[in-house]
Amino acid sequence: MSKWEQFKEQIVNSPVWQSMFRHGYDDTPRNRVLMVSGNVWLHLHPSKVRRHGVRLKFTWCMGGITFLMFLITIVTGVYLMFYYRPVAEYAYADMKYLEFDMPFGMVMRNMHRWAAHAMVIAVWLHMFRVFMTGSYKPPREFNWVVGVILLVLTLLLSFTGYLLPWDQLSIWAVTVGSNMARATPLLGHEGPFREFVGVNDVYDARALLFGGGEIGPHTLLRFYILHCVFIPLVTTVFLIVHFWRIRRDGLSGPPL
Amino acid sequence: MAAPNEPKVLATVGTAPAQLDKAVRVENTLRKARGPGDDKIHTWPHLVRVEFLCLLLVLAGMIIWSLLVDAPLEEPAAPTRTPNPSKAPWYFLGLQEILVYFDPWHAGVVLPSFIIIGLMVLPYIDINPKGNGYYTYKERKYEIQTFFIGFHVLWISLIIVGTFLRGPGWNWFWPWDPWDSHKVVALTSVDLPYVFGLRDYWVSAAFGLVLTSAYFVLGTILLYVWVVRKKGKEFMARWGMARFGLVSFLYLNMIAVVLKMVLRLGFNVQYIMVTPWINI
């Protein structure tokens, strides 16, 4: 046994190191299952699987691939957080500061923005993956609306953090937008049977996500509230349940 | 479904001769143990690999992008003015499109509830047990075929047009058409009840509602006897009246984003029916 053999050997079946890792890397049959059940992040799946659902002419490894998304955007997200403010005044200041003066500004930028555009087509091609493959059949009916939930919650996520630049770009198409929630009926001060309701167009349904009658400062902060901390919670307590139920029911087919 | 494969080892990059060998081992006992139906292995190493390879090349491909192509930042935001046109983020410029066919309230708030609930339905008013778990158009035509109408003819390629052939005043123009935002365009579109010779307001107002219920009425009855005959009565008792209902209402809905865009671009027909309180 060489030097560093032994060194390692020590390590290993240290106390500290035996604390942290209860199992190495030994292919028998026990140690694959515990490889899974024995580790937090693994365990999100199930220890066995069915062989079609593995390959990736079947999966497209689309559902993987969109939370892969979920993750950078918190990741970079968090990153931007640090330099941005969510003011009128500052914000689109910020977005040059960022951009110009800070370390990988622009590249966490660039990933948030791109992660963000790459989620939405990711979890449309992992519906339409689900559709094709008949995965939302018994007994996965629930997980599928679980799924189409998180699906809206997607794009809410998207256009919240459309705001958030504060350039033309991004007030405008966030107008346009929102502009259909002053039309909803009942509830809108410009939809149909508005007259029963009574409101008017700083109290409607477009007011309550402006934050007022127009887009402004107001409307800033509120996105920048629901954009990074409420979406991203309620995301993650139905992508606690979807990956759960994925667990139980098993990765695809018939009940097991 | 596949029939069952001779259990393959997946986890053979990089591996050493010895630790292949009891890879193959580990493969055969399990393959003893187990019934021949049964065709499961091991997450570890089989999913968790395709995962970690899925990963790294995705996530490389992400920093390549992002070191390629800036994330846009235009001047700042002036709400005094109005860039000409102004569009929503892409994902919604479908609905964005179809507002040109219906009103705001309408292509903004109720058909996007239509989609959704459609979606979220989608697995109680399927009753078809086949095609679970494996690809198959033979077996699932009809929920296919209206996945493919919803999905791809309306909700993709609107979001192309929306994209890509729309310009200043919400005007078509092809690619290689300059945006001239002073294009003129004649706005020429007339209601339906207008165009079969009605000028009394209540009269219009009626025609246009005996026609938008007759759609539903009719459309519902006809896929009613579709079903009957293509499926039979038993499969019809099957599926309940509450599932029907609902898939017939909502695919009525769904075509009629169609029909309404026929319409008004063949035959410049703006509504089907104006009432006092909403136009459809």
The other form holds:
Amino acid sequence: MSKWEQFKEQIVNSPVWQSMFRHGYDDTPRNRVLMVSGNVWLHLHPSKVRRHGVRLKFTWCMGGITFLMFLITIVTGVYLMFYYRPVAEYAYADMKYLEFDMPFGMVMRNMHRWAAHAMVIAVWLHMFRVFMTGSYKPPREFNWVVGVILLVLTLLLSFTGYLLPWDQLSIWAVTVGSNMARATPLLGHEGPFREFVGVNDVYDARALLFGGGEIGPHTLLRFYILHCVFIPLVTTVFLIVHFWRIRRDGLSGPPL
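Could I see the form predicted on its own next, after the form predicted in complex with its partner chain?
Shown next is a single chain and nothing more.
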């Protein structure tokens, strides 16, 4: 036995390796199931997959591409957070400093921006493909609802991140977009059934987003927390549920 084989055997037999890969590699139906169900790196996929369910012309790979774009935005977003201060006096200057003076700053910001755009497009195409192939029908109707929630969270991530450059374009875009919250049923002071809740122009859904009656420094901090902490955490929880249901219900395909 060569030194490389001995070294490989020591790694495979080590407690660390066996804690992650708990079963051997014998090619038997039972062992393949145990490999998938007992391996933290493989538990996202069902033990058995129909042949047509993994074809590119059927899946379009939009679900995986959406998750990849989410990971890219997380990695690049963490880098951007090191050099950005969510304060009205410094936010715009920090963006310019990051873009033109920091090493790889422009690359990281553009990767973050275009990955966010690609994530929005990919999640729409993913939902469209799931709908057209009937993959939302039983037993996957619960996972379809989770997917719709993830779609809304993706749009909220894009919307809250739009304000962070703190330039005229972002401020007025968020102002116009947030004005729609005034017409929210029950929660908007211009929406239907507002009298049942008693909301007004100071206390309604728009004021909740702005942190007050008008957009200002408090709005920037609120959107920063929503974009960088709250919505990503909620999205991660729903992604875990989404992947778990894929594991339980099988890969997307026609109803069983």
